[in-house]
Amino acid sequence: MAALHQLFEEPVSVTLAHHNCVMTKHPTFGTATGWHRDIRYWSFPRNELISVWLALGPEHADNGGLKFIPRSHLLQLQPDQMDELDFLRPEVPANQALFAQGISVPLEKGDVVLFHSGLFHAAGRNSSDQVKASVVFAYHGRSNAPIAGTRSAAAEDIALD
């Protein structure tokens, strides 16, 4: 947790209202996940949350492993670049250039990736014959508490001191 404390520059809490689960991608019925930002799920005053992704087995392009658009958490987008669910629209030319910057991040069992809630990420279909599984948790600085009355405030956070 020292790394999270350093990144947030303040005490850290884990949110229990979002993520904090085992994420699976099945070979027979798992679908691709389009380019999105996790902040679309959350209601916090500041877009300053970090997802911590732990691979429970190998993750790579063939089994639906994560892809990221580096530094995309710093982008200023036009409203027409996003669809109604806050995914990047594939038919928009500006988005095609962003997609071309996407990189696959192969992971082995036990590897951990930390990423900003505003970073665009995606995952392909699982074309292997094994279920891919990961654990993901979301963290925020203590001063960035969820907005009252929203789904993000539906469960108590856990302060990590």
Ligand SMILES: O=C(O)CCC(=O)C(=O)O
Contents of the next structure:
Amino acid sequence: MAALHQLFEEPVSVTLAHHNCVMTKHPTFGTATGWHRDIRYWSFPRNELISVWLALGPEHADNGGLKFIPRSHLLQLQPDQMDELDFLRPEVPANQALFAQGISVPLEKGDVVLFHSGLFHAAGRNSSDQVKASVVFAYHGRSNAPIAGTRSAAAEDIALD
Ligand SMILES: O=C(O)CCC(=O)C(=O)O
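Having gone through the form predicted alone, I am curious about the other one (the form predicted in complex with this ligand); can you provide its structure?
Then the entire complex follows, led off by the chain already shown.
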């Protein structure tokens, strides 16, 4: 909580409309996820949410752990870089240069990673023999409440002290 207060510089809320789950990746049928930003389906006045990802076991490139493109929340992108679902298109040369900057962030059980809702991230398949599990929540500053009538406002938003 202290870290979130420090980053938002205001009281913090957690949304139950997004993430709010234990995310699993199964060795057999868990899929890879392309480069995307969490904000893509979220509706808030400002793109200033923070996803908090808690590893319940080891996470690394071989079991589908997260990769991030550092500072990519600051990028100005051309519309043709994104596909219709707001993933970075793999065939665009400018995107290939971005993918080359991607870094894997290995986590141990109990490690937490906080990332901006505009930060591009991706994950591969799980080629280990263990299910990978993580707890994920999304937080926002109290002044950046979900836009009424959208899916982001459709579930409870809890003000935290
Ligand atoms: O675990 C994955 O494949 C990706 C998860 C992810 O990027 C997300 O939930 O935003």
